[in-house]
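Take a look at this single chain in structure tokens; it is the form predicted alone.
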Amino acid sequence: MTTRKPTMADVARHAGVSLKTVSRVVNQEPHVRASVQQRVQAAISALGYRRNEAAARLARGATMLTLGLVMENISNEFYARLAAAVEAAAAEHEALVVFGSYEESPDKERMLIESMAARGVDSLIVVPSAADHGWLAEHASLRMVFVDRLPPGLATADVVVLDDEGGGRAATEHLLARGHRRVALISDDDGLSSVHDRAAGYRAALAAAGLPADEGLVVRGVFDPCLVAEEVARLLDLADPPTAFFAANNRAAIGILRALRERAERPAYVGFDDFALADVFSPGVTVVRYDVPMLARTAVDLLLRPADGAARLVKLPVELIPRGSGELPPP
């Protein structure tokens, strides 16, 4: 049975004020006594009331609220899940979502953002590329929230990120605790803050264990799982190969799986990002996981919440999910 969403009328009854007063508080109109504002806000919190942004816009004579989502590549499972979660979160505000994927091209990313702005998109959620984003100063009137990464070149921005450094450290510590001392890192573009921070966590865990970071075991800038597989095979053919891997994203984890299909070696490995069938392999893939719907909801709520001029940074937690691949001992 679906629970009815609380309305402004419910808030008014709970607070013992008129519907007009609740409307004035919700719409941040002036000349409402502080004590009345507190009563209304307390009622809003108690009932879990959420303002219907679409209805508010229509009441002002504006069009339906439209959000834009600009991502790297929707063919990647992470972005597909993020798009679905943003759409679901926006639906709670009766807002529409339009999507765009720039496929690792900063020029296409800029084209998408400028095109959406020109077509009347109200606000944007952007997973930024590693390119400089200083040009966004030209679009200061467009509300934006950046997700998963910090936008290079912007001194102030609203951003929702993961605890990437903590996740990288937890993954590496997990492997070290199983006795591994030769742990390789397979990562993406170091210019991305998420990749940089996951690698920083990897290095911090090694340093805490008194182990030097062997740069010969670090692979950077590899996007395609097939190329990851080639790099993993190269590392395993070294005279002193790694006995474990930390894959800094889901593509890297899939590349490791590809590399191990026809090899006798069974190194341990931990991935960052969960993915479909990760728990079906034998052994299952140990991953650093996070709540994608929470990531999306936080970004949408931040986008629609009135800003006070200060940049807002929200960092969401991650958790390590052991499934077998990260628990294999050294040979």
Contents of the next structure:
Number of protein chains: 2
Amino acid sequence: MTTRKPTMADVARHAGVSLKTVSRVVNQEPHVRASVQQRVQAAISALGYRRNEAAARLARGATMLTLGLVMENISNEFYARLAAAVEAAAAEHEALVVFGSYEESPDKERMLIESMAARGVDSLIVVPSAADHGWLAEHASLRMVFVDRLPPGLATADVVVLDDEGGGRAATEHLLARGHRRVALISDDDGLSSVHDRAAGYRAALAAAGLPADEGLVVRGVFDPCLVAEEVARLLDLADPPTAFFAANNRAAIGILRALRERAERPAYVGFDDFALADVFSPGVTVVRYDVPMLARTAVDLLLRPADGAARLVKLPVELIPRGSGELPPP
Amino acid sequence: MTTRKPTMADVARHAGVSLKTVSRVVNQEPHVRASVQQRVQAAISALGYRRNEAAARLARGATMLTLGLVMENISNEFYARLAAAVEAAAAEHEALVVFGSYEESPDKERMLIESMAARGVDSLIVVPSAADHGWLAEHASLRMVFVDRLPPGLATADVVVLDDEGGGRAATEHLLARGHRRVALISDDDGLSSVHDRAAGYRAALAAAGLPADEGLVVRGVFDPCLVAEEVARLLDLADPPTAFFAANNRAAIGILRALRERAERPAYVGFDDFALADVFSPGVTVVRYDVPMLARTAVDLLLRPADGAARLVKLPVELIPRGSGELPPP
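With the form predicted alone already on screen, would you show the form predicted together with a further copy of the same chain?
The complete assembly is shown below, putting the previous chain first.
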């Protein structure tokens, strides 16, 4: 906190005036008393405040620098952490975040984006659904960055994704290295690029180890942890059950935890996505982790630094964190 | 979904036009082609859409019905659930939510509120910090509802709180009924009315059982689960340790889970606040639970139905959910 650049808010606090007053002084608007103006200028000098591009935009119109964040579901821990990180990244640019979640409904996703655009939110960060996003081509004035997944049907967009395939491969290789030969994949909507790529990494690792891809061990399109738990129980009841699981997202990992609560088996498992309590379980949950604040900062950066043409694709690294569940041996 | 009232978004989808176009037709604005107007009117008739007060406000200005939600920390599960619930409640009124979190800094809380006000957000839901909120008296044009805690220094505000004292008493009585006589309290900032009232309930239950309140068993002002874990470990190492804990919030409950991970003791504990994985631990975490969607709906309702003078205080019920950790006997 001590090395960050002073913000308009710091100036407001130092001068004992409102943010709006500082904004008026900085923008040389009328209706500010001379004494107040002097106090603000003194605070600006004392703190070494310098107006940045973002702050200048903010000052030009009250609603100019509001970032919209459109995501699937704020009550999923991944989105809560992403929202907190986007908010922190936006705050560095003195911007607010308007957020909305579309609960897996592409229709609601579209309504949210249109509604935000109608309210003057011109910069959007979107975690896109699996639906076609070609309709966004008509919203050329909107500045958008897609996060976590590629938007289908919109080749020109800036995107920040994770190394999903690398993560899927690392998770599966980790399990294979412990001697597992029957590794199940618990996944959701294959139409999402992230889900698709994690599954591709899983298959690549199996192929590299010379193992057949047994589609009977692959569960797809299951979103709710309770339904995941049922699928995991079903797999464990097979005549030749899996001895390990790769959970392609946090809901799948939580579903496995639920399923194992009432069973004697202790299969190994690795989850994609860290979560707050992953290290409190016994054994701790081995996960593929990534830097959520960096994901958010990268998206906000792309949004505020317009490209000169070509679409930008940033792929962020992931890392495997061993905590116990992924290191269990086959029975 | 089938019984809810049709919204402008439904009309837009049905007519195959944008939300903005529907808004223009509903408000009889110019620049809508006759054929489009007819299509929208047909959709309005087909769906039985009726403009409500909120939608009319929305239509009068793009940013009019934006609710601001100011809270402590979106990455804490309580706030993520509250945010999702406020968003769902706001969506019923075709409103968006602008959110911000102040990370326990009363200064940032004030900046957020002022910044939102400067952007035309005139309706705010605030989970207030423990600081004096008297300064808000000068923002008479802002419509505000406080949630979860009373705002210190602002007697005139509408507030929705939980039955914190009743919950604290129920949790403690539950532990006493299992034979515990040394019950510790893990709490955070006593300056927050919710925290204060939960502790008051704890003390009331001890007093009713004729037990002395041992201040050596009370931990206050600890926010981080890892620090809570250290305090719990310290208490368990006492010569006469507690055999049960009342965790006054979800961070305290998670801290207890962390502390017990590496210890032989199995003290009983009850947490205030439910959390997604509470039933997955073994034993499951007994909690004082409340209806987060109702909390959100009540707040949005108060915000959209202005009072005719007197401040309104709504207190919502809580209930104890036994899952195992609160039913463990003393050793």
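Residue numbers count along the first chain shown, from 1. In this text, rigid core is short for the largest set of C-alphas that superpose within 1.5 Å between two forms. Just so it is clear, the model here is predicted, and its values are computed rather than measured.
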property	result
Cα displacement of K315 between the two forms reaching 2 Å, rigid core superposed	no
